[in-house]
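Encoded as structure tokens, the following chain is the form predicted alone, with no partner shown.
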Amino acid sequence: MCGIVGYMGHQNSNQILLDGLKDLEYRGYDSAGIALLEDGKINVFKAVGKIKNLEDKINNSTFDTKNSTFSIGIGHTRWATHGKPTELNAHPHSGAYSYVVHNGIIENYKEIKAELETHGHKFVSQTDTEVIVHLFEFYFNQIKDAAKAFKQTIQRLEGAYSILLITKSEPNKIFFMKHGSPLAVAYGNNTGEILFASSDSPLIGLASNVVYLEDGVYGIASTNGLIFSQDVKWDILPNSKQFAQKDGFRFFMEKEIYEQQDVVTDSMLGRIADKQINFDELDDTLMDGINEIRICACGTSYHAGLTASYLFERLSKIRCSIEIASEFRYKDPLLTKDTLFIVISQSGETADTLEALKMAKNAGLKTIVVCNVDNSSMTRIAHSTILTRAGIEKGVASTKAFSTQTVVLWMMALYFAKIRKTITDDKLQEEIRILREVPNSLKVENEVHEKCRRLSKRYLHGHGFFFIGRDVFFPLALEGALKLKEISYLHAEGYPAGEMKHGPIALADPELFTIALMPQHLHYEKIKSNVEELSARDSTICAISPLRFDLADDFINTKKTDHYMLEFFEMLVVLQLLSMEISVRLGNDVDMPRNLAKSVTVE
């Protein structure tokens, strides 16, 4: 989840690009860069870290565009997916005479890179992006037509991407393409201006109308105007930058709930093939001598790890235990070298999890971090890093971090199952088919959101909530209860449904709300029996299920699917929406709940 900007016109282009990147910094802050094309010469500036570092670098140089009559520029703020956050890996990336910025993932970059290397192209970065500019120059050198070379280039690319490309071969043009990653284009308020951005926030105040490009649309911006590959629809820009950053949603949390289907797709790109799971980050010998997996995490990441423990044992047929990092550190744990130690953290800086990772590393264990931030402390310590590619999560209550962590861990379970020969080829292909359907299960349906909004007014009182589920739906119940606690400040607990009769059912009365996760494909009859016991004791029941449950006081109907994990992700969205709407009804700050921080970097 990176951010790109582009500009052509008569104003101070480097300042416009910098201001635009500042508006997009929530999309990535590993590194940033700009390329400016003036009078046939390209000036490039890159810096690691926040946009301020890039701005200081430009201000301390002798470069000045204030007196320029016309310039073209592209810029990028990076959220690393391939390669560490370094200046070499920062965008824009260059060939011999062209520069490109890119948001997304080029899934087939390795094949293209290998092909281009046989033709003498030299690569200097670890990124997937660099193949774009080399591929463009490869075609241009043959046909000497930039428009045709760009079209041939984008026809070769697989994955999700938005691209801006400039070239000395045609110095008054910006070539653009949108496929799977956002890109907006607008005519500026001043004559001859054209602007690009990953969202409309950088365009506000500089333009009045905008085109939000659809997938597959490409074109050319020049001094003669804009040419699109197909008809486009012009929209009016909003007038609030904060509103624009939220893409029209009321809260960042709401936006991030809706983004889950897209970021989960990013998590799977390049890792799912027709018949296998690929993790370039892992060595096939990783499981040699490994008899057990130990997962360590905190909060929402702990719930993702607990979900994964079911999948590792079910699919990989290997013992798997899950530890709360803050407790693990002080139990004098037995750490043996036949254990693969996996830590999970959105930020990669969670203090307790970081210390647990250090303990395992010092004990000689093989270690993996599942993380969303490539330049974090954990990624520098662990032997291997698996990035979730969720992009920046601004809402304190985690949403898309959980869904991407769970998908990545599920893929790892299948990857280990293949290595350990505990899964048949037919079963693996079936699991891959189901994985590909996960983004659809995470899509927020309007009627479901509206149902959660209407039901929320009934759950603002009482003495507490039980969230109950079985199997992987138990950690999902824990996550649902945590979301409600975090943003509504109402007491909620997640329980395995079968544990109700072992004490908690004593609390059952009409003022106890039970949120029951009742999947069709996993122990439905058993959890139905548990819910009936609570209903008989007058607990207020909200059932979430694809199957009608007559004893429910409230019922949220999910789609019928053919796999329990698709039900899992659809119910996840329902729990997130319901918690958010209850918080809204209570008048709380959804994005910044009291007493909480996004990353817990102290013990």
Ligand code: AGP
Given for the second form:
Amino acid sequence: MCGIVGYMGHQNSNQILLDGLKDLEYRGYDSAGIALLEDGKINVFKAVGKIKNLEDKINNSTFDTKNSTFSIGIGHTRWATHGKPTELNAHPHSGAYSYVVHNGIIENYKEIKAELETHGHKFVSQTDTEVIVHLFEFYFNQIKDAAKAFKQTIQRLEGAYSILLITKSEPNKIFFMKHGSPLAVAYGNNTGEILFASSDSPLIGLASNVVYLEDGVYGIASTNGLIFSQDVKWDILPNSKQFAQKDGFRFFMEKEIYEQQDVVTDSMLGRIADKQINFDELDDTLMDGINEIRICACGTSYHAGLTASYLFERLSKIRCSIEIASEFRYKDPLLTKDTLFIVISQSGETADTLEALKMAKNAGLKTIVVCNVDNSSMTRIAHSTILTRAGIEKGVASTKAFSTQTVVLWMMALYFAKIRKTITDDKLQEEIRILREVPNSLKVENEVHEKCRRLSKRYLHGHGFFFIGRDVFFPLALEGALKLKEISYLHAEGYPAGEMKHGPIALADPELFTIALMPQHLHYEKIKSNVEELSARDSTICAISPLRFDLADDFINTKKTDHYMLEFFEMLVVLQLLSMEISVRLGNDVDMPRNLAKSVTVE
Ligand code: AGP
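Having seen the form predicted alone, the form predicted together with this ligand:
Shown next: the complete complex, the earlier chain at its head.
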């Protein structure tokens, strides 16, 4: 999830681009850059870290467009998906005479890169983006027509991408394309101005009407105005930047719940084909000599790890244990070199998890980190890093990190299963078919959100909540309980449904709220009898299920699907929405709940 900006006009373009990138910093900021073209001369500036570092670099340079008559420029703020956050990997990427910024993932970049290298193109970065500008120049060198070369370029690309490209070969134009990643374009308030941005926030105050480009639309911005490949719809820009950064949602957490459908798609891009799972970051020898997997994490990441432990044993047929990092690091753990050690962390900075990783690495174990932030402490220590590609997660209560972690770990379980020959090709193909359905299961249905909003007024008090589930729905119950605790400050426990009768059922009364996860495709009759036991003792039951359950006091009906993991992700969204709506009713700060930090970098 990156941010891109573009400008042409008579104003101070580098300041306009920098201000735009600052507005987009919520989309990613591990590195940034701009390319400015005026009077046929290109100036490129790049910096790692916050936009301020880029601004300092420009201000300390001799370059200045204040007195320019006309300039064009493109800018980019990066959230790494391929290649470490370095200046070399920062956008804009260049060829001999052209520059490109890109948001998204080019799935077929490796084959394009290999093809261009046979034609003498040299690549300097680890990114997928760099192939765009070289492919453009490959075509332009043949046909000497920038518009046609750009069209041929975008026709070759597969994946999700929004692109801005400028070239000395036709210096007063910006070529643009939108496919899968957002891109907006507007005429500026000053004559002859045209502006681009990944979201409308940077355009507010500089323009009044905007086109939110649809997938497949491309075109050219020039001193003659905008040319689009097809008819477009003009909208009025919102008047609040803060509102815009949340893309119209009330909270970043809400936005991030709604983003899950897209970011989970990104986490799978380039990793699943119809009959195979592929991780560029891992090699086939990884499992040589490995007889056990040990997972270590905290909080929500721990819940993703616990979910994965079921999948690793069920699919990869390998022993798998899961540890809470703050316990693991002090328990004098027995570490053997036949163990693959996997840590999971959204931030890559959680102190306890980081220490556990160091312990495992020092003990000579192979280590993998499943992480959302490249160049974080854990990615610099682990032997391999698998990025979850969820984009920046600003809500303290983790949502899209959990869903992308779980999908990545599920794919890893299938990848290991293939290497260990514990899965047939048919079964693998079936699992991949189901994986491809996950984004649809994460889609937030209006009626479900509305139901959670209505129900939330009922669950504001009581002396506590039990979230219960079986198998992978037990870690999901833990996650649901954590979400509620974090942002509503009400007490909640996740519990294995079959364990209630070993004590906790003594708490059952009308004031005890039980949120029951009742999937159709995994032990339904078992969970049903557990819930009936609670209902018989007057516990107030909220059942979440695709199957009608008449004993429930409240019932959230999820879609009928053909696999328990699709039910898993659909119920995840319900749990996230329900906790958020309860928090809203209680008047809490949904995005920054009391006592919590987004990343716990201390013990
Ligand atoms: C989850 O909603 C919490 N914010 C918290 O439990 C979090 O998952 C935990 O601190 C681990 O953070 P990490 O994934 O960045 O390591």
